[in-house]
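Below you'll find only one chain, the form predicted alone, shown as structure tokens.
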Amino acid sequence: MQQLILLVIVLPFASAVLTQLFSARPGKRRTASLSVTVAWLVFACAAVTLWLALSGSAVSEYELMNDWGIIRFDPLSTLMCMVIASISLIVHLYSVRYMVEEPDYARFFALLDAMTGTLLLMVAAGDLITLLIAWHLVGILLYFLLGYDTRSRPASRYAFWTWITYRLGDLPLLLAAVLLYQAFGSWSLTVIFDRIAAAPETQTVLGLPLVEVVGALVALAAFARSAQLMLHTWLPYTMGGPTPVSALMHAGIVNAGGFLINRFAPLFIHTSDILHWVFLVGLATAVFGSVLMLSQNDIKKSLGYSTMGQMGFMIMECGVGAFSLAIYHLIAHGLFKGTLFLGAGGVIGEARKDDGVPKDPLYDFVVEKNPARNRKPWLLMAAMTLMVPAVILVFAHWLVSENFYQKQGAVVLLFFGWVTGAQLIFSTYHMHTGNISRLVSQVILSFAVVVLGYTVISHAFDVFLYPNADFRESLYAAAGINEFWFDTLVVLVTAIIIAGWLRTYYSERNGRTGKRALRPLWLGFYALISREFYISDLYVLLARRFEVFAVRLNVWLRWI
């Protein structure tokens, strides 16, 4: 029964082959109909080896050649084989009737399918070869769903983009592959972690680290793959593709960096500086998405940085030694977003005849920025703010595992969730309503509601996917810091946050919100902002001066 992950994989590659080979055929539906037939047959497949994965059976790998082409049955490729099969079966049963109109109906269900069949290879993947074929299959079949429509310029171009920076993510992996087997004489993950775990001190040329080196490229190329800061400007402007293509590309190809990482987990875990690294990546572009996902008029392109934001909180998770949870962080935003991109041309379609929101005070809180009149006691808000959160988010925790806050990256966790559940309960305070303590009480439910579910899952993910206890503990200590600054560092952060929700509690009771003072600083940085930073002005200034160089070096050697 194990091999049918093997089945999982060919069955998306055959019906690409089937349905170009029946497009010449009178009836398009008849294409789609094998198409969704076949992604039914996967998705169950899929579903009965992640099933036998949870019931415990042994990890095993097949080897298709001598030493590469290797399948790999364990608990990441069985669940991320179902994820994939997922979302893929989703869109293929959108497609059905969003893309009947459209040319070469048939031609993208037969890239579809290919793109599934990539996706699924890429994961179950036990050799560097296999990996890297299917990571580069990745980036030419997005490049050609993006660019489905010819007749359109900006598709085609945005495209364009996406296949140069997935050509650039392409490289580090490429470098690190090759690195790995001249030190090791193997294309074997299986073999190359047995070897690291037992020479981790091992240099590569010029008397380098070989775990630094190749961790550093290993997170490069999930940096591309995942839109990390500077490597971003792709995401937001690959719209103007089929809207089943943007689901896909959101809710599954643009997590692969959270996979890659997680892949190579026997490698980080002797890499503590590049988990550093990752750490800061993931929290700039977090913060860079989050922002620039609010100061957008497109719902399309606002959920685009929605989406670079969250895969920075999930490269941030790995940064911190929470590899399990970013795999939950990846699995939930993929389901979610995919949902939000497939409903938004009904969104955008209802807001032309009417926006549909009430003019009630909830809409003038929130759409208009204007608080209710009526305040709760300042002093008492401000300590539900801050110890609330705490006290369930500590509860949560320790319920799953009682030296859970002996790990940094499980702190750090914690204080995201608790200034998470702050605002929450802070926005609660200016919205208007009849019974304050009902409000507050349902806020409060919910949050924890939502912490316990998030805490017991993503406790559940880091068991099945990394059953070693002893294991799990090298993650996060691998990404730990020197004690005292780690604690000097988060006493000091509380202390500015607690200050800030003090003085903004105090300010608003009594009217004084400091908004004229500070209103041509906040008029310059949306000026910033609109212009999302200037980082694609530059590129395309970039762009257009080695294109005057190239032109200029091709005259100066009469190659033109």
Second form
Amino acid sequence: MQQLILLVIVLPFASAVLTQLFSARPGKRRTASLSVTVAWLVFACAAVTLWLALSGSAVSEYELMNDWGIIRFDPLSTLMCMVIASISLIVHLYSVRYMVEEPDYARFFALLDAMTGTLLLMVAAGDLITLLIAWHLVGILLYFLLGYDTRSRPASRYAFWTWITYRLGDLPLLLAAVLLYQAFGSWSLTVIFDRIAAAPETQTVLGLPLVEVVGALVALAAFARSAQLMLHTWLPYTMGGPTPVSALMHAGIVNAGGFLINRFAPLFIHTSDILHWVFLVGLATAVFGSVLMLSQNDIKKSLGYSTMGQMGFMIMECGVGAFSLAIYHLIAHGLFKGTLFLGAGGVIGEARKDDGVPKDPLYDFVVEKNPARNRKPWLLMAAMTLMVPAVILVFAHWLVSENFYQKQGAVVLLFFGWVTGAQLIFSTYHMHTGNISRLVSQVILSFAVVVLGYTVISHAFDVFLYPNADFRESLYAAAGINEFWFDTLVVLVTAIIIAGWLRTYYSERNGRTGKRALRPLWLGFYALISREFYISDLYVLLARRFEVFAVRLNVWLRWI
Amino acid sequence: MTAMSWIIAGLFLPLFPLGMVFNVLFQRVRNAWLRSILLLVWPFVGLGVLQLMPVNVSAEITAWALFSAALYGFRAVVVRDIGVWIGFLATSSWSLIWIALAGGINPDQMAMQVLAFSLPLVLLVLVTAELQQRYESAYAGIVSGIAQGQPRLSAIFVISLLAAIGSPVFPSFFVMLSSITNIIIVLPAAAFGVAVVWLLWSWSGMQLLQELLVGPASAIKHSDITPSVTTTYTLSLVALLVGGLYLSGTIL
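Counterpart to the form predicted alone, namely the form predicted together with its partner chain:
All chains and molecules follow, beginning with the one already shown.
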């Protein structure tokens, strides 16, 4: 039955070819019907393979070529296949009507099927060559999906940005793959990971430690694919493509970085510093993406930066050793971001009739910045915010593991829970309600969701994806830092969060007063973020210089 | 190996500035079939010289070959004349044969590697001729919007170009992968350089596609290629794909 995973991969490619072949025949809907039927079939097969993995079927591999073309059936591949098949099915169903008036309707479905097949191949690849092929093909297909409207030059230009960033990200993965092959003489991931476990001290070029070099290269490839800071400029601008493509890209393709780091988890457990860098890059991306998301007035661009921020969180989770949480995050993010994109058109349509902004105290506080003096339960809410981490710890200690307090990764996750819980409580607090008991019960419910999300669900993912407890420990250990620095950071971040709350309380009590001195600073900062920190401008400038130099060289050499 | 042999080898497996000779010739020859023959024969003359007088490729020659490949790859980024672009890409890719030699490639496989680079370019020459027949020019930017006007021709052009720039699973993809694999330990900087050359091909290829495909269709109606011609090109591309898979089993 595990062979079903082969069908999951083959079906979309077959559908792509058939859809294109039948495109010449009349009847647009018939073309789409074939593609959608196959999407349903792929979904059903992916569901069965996931069920098999959940019921404890052993990891197996199917080799189609000599030492490559290996398809892997394991928890990670089956889970990711299910995610991709689900998102692809939703996008297919949505596209049937959404794209019906577009020319080349069949081409769209053929490309969509080819992309689905390639993504499925990527997550089920059991060797480096197959992984490289799929990794490379995703970039090519995405270029053609984003540039689907061949009349639109801007769409094509931004599709090119995406393409070149993806190709840039292909190179580190390529180098990592060939270094691993040269060290261990095989392309098979299973063989390579076994040999790394047996000889983690293996050295590579220039006497450098292999796992550190390859870990850094894999992380770089993941950064390019998941739009991490300085490799992100393609993401917010690729909104010229059809909405279903944006949904597929933001819900599925961009998550590939988190998947890749998970796929190489057996390598990362032997690294010493790489995961710290991964954490820092993720942190910077999360902050940068979130700041820019808040400053956009274009809903799609705002969603683009929101994705960037979320990708930062996902990579950050990998950086603290919470690999399986990153998978949970990418699934959750995929579902909600896909929904947002597919609903964006409707929201824009509604907004043309009514801006939907309520003229209530929340609007006054968030938009008008007026103080809301009549809010009474502030202290209760603040107290609950402080209770969040304590109760999470107790729950985790009780449900997950007795030494939960001693795990650095767990404490970092606790911070995620704390910040998210505090944010939820803050939002709930500002909800307009006269019923205080209802408000408090909502807060408790939200809080319960956070506790479940960050401990029980992440633990369930941990156990499914990495059943070996020692391996899970090794992941957290690889991400761990010196105890003194860890405690210092905990205190520092706690102080920042509490200071933020105090600042919010102060603003709420006093409105805009006392802000004038800081106004020029804020204006300067706003100017900076309105130009998106000039990063895209810098890249455009560099690309133009590069091209001008090439033209001069060609003129000098007479174009021969 | 004598100086003359070096010059002949450097001329036919182009090392800058000797690669200019091929490009002058390629630009002068306008007939598509003659261009195809040139693409197929030229590097084999170089290979013949190397097989007659086996050569030990020094670090200097490797660096020179890499510089030549990178130079033509870089210059191709701004080229919009498809004929010139094909010539530049051929020069850039054939220069990499020297790197493969430095990596200790089996001489029997050299011919296959050369063909892996040349065959997609031959296909591209033939497709470009179709384009030229319709528009009287094959200059991206002047000719644009062919995706709207000639969807079948543009699809074949796109796939041929992807094959030429080393996309999976065409033969040149495996040749590039094999070259990098073979030299990464002995010459890590050269391996990185080859990867950068590959990136430059991707950049230039997509720039060219963008100019050619995107935009409104030409006001003057031009015919598309017929379904039978499309089938012929498609079968050639499928053969290239199969060739790529076969090559992967031989060189990796």
